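One chain comes next, on its own, written out as structure tokens in the form predicted alone.
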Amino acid sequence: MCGIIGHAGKGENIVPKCLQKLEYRGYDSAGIAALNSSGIEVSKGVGTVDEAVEAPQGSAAIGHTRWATHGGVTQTNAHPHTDPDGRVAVVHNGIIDNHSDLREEVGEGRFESETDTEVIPHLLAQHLKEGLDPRAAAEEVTDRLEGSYAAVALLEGGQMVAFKQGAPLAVARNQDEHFFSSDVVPLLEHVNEAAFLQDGDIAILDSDLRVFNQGREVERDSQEIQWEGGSATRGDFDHFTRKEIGEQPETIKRATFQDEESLTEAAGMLEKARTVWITGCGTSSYAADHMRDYLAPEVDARSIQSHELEYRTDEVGDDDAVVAVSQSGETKDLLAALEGIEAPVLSFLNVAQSSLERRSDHTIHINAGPEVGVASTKAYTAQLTAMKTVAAELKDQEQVLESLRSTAEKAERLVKASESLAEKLHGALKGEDAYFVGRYQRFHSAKEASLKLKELSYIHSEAFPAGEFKHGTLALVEEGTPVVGFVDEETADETLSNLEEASSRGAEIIGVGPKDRDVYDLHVPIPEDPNREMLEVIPFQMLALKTALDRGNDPDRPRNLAKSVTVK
């Protein structure tokens, strides 16, 4: 939920620039600690990096962007946190479950913040005062911590110490510079390779970087970073979200570029499984719903959100398979669910070298490139494309690849048309409520369209199976309430009947599909296409963006949300 960065090297303090590239991981508050001739200097506050930080200079520095979990959004609770003497500064991503006990042990009166993180610098400083070297002190601290964490500490002596358990932490080197980071995005302009620490690792940076695990020095091999530096910049766009919506024609094409051996292996895992459990959270869970339908009827597949699967792991047999879907590969709910599962795991990922990839038996990369906007757009359609590619391999449907590339061409035209469509749709939004309905696969699209609107505009928006709408929710419809119906030929008669019922109660009916219908007050035309689920969400991505901007919201950083959800 938080972004952390550490840098040691000659020249200017580049932590502020790197930190800005991590703001999609948290933007409640930000802070930097740097080591200079005066000691450790800290600058932090509420808001974005630009708003909160006056960057101190120094040869080594750590920084943090926060998404609050323990303690309110205040300057005092912002990271970095220090010991009372200011000799140790720490930034941390994760949750220390036993922080209350540790605070009591240290002495509540010695703490300034309400955060769980502040126990770390207190404990580190205590062990350093006892005469332990940084590595031994870190080992003592990690033995005491319970929960998930990735932490980087800056010490008054000039060393940096990093350790992790359950949260991601990358390390990289470029000539005389060393980096620690929550992910590779802020590193793209500085290095070509990075290594990822493993659970239990303690990294000590002094004159060089050394990594230890259970008392033994270990090597963590660097891997090439697959994204290009320019791919994580806005370019000529005002917002990443707008840029990423527009990239979908290309990312749909790229998602079809899969190695044939990799596809065969993935298809084989699914074919051999007794039951396939497909799981993700948020947008990825809606992609999972679609994949369940892609695999039917040849495969017995079930889709379930990861935070619910965690309570049903005893139902997952060794002869089953799990399909794990995540843009970041760091979703804590998903990783926690997999802890109790012995079945083989096939993952669909955008971020290579992530925790989920290391947990998986096989991985399909969706190749969407960095997605910086918190609300997923291009990663979602790339997930669907990659999933359909695997399903086609399983079913021996060679024509699917050709159809997907044709879909990408239609997506390009639809992105352009969606600018004006968003204006019309925005005019139909009255009040603070909107409802989205559909049947079968159209219901999955309704859920994703609704989620985009609520994430970016903060309008109360809900999605329902169209047949369920009349079993209670229809009571909420008033004169002018917008109801969006996703309609295809297979479900048209029933869905149109449901929309008629809403219209008779005064609803403003917005119909989504190839044909205009009498009941529609506004029609959102979607081209006829066998992969229309990749197209019909695009106008509503653009609507969410338009509505957010009209309301003065930052579409890249919706309130209370973060891109990579690394806590349960």
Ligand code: M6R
Contents of the next structure:
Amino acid sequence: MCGIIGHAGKGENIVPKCLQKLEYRGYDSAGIAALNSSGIEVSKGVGTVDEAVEAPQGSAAIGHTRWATHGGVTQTNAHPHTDPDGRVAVVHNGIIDNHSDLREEVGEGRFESETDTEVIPHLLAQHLKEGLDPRAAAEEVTDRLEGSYAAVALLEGGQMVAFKQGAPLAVARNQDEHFFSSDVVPLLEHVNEAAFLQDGDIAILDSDLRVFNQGREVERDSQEIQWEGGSATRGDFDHFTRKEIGEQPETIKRATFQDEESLTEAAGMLEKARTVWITGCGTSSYAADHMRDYLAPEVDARSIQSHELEYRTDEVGDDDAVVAVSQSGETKDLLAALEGIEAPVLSFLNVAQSSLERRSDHTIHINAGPEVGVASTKAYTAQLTAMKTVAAELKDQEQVLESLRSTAEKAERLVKASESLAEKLHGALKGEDAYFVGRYQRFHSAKEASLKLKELSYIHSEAFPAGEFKHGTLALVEEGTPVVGFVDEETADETLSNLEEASSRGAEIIGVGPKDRDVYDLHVPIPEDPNREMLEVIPFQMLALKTALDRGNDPDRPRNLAKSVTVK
Ligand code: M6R
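Switch from the form predicted alone to the form predicted together with the ligand and print that structure.
Everything in the complex follows now, all chains and molecules, and the chain you saw is the first one.
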């Protein structure tokens, strides 16, 4: 949530361009501060970078794209924030928990915005005025801040000061430029490697970059960025979401390519655990639900969303293992849950070098490449594939790899067919409510399909186990209410009865599975496949995209959401 960028050196318009690549982290307002001959110039406003910012030029600049937490979406609340004299400008990602106390200390009347962030430039400027150098001033400020932050300050003297606690901040350089960035996506076209600051680090960029932690200078090793320069661009596609849906045949295949030693280590961690707790949020939590079923019955596994696990960490024993599932590796709810846990952590991750990778004992990279659309598509199916690959290693099921690669081929055909399937589905999902049901593994897929629809189309949609229908939600069914049922052979009898019960009350039944059934008003055919869970969501990803476009929504940037949820 919120993307921040800092740049010093040659190159024109670098900050606005980089900032656009961070918009998926927050896009309700944006701003840039640049240092030029007349001092620090700030331009900020409500909307996207293009809409909100008249890019000021300078040898050093910082930028921000916002997902509001404290204070409404207004120009005044947009970052960068400055001290009253305009000598220090700051961009910040995170939440300063004790901002009210700090505001009171500084003097309420001196603030312009309602944000928690504004205390940072005020405090920094105060200490600089007292004569402290930038590093000492930053140390004083960070001593006072409670909460989470990645912040970059641009000082009137030309230096930049960055500090971080709990939120990500990468640093990188090439021959002519230095960068700070919330993640590596904006850097892909500028550098080949980047380092991530660690909690407590204070980085000072003057003629060169130096990093300090607890008063001592430290080295933060750069690592090669695995993603290619063009991989985070839209190419000829109208939207990232469409591009990413279409990449799945390739990304499913790629997720099966895992280093043998790494697989053995992952399987070993799960095998020796007393209980395996699998955790994530949103889409990643539905992948976690599937993984539980991949591991059972050999492994005692539980799937639990991270914000709920946080209340149960005392139930996780040291001889258990935790599987942490995340596309971004920066989800605060997940990282917070892990804080209270001693058990070894195995993560399934897309973004390398993220906070989760640093917190993990071992990581399986799902290799999906940058996922820019806020709705997770290719990362989800790649998570499932990597998880199934690890489960197959644990269970000695060599044939699974082969089957996953053949699923990737079927995905290719299904992606193509999904355009017309989505058209038909769109016709059927006319109202403002939709219900998604399934039993056992099909229920996990129902949840993911429902989430896709609601986050991109803003249609109210609920998913629940098909057996629950008659225990309450059936009361909401009226003539024409769309009910989507995920049906497989194992659960067909019961799920079809539940669909009959809804149909006889007027529901329009959309059946998802290999066979057409009498009760269906519309059939979404899914090929027979042992890895069906990777296929059956694809038509619904496409439906969500289509519905969003039809309603004039931006499918890449759904309202109120952000790609990396770095607050609780
Ligand atoms: O980066 P993560 O996988 O940890 O993110 C978890 C959720 O925030 C994420 O899956 C969210 O639900 C997506 N917008 C779903 O499309």
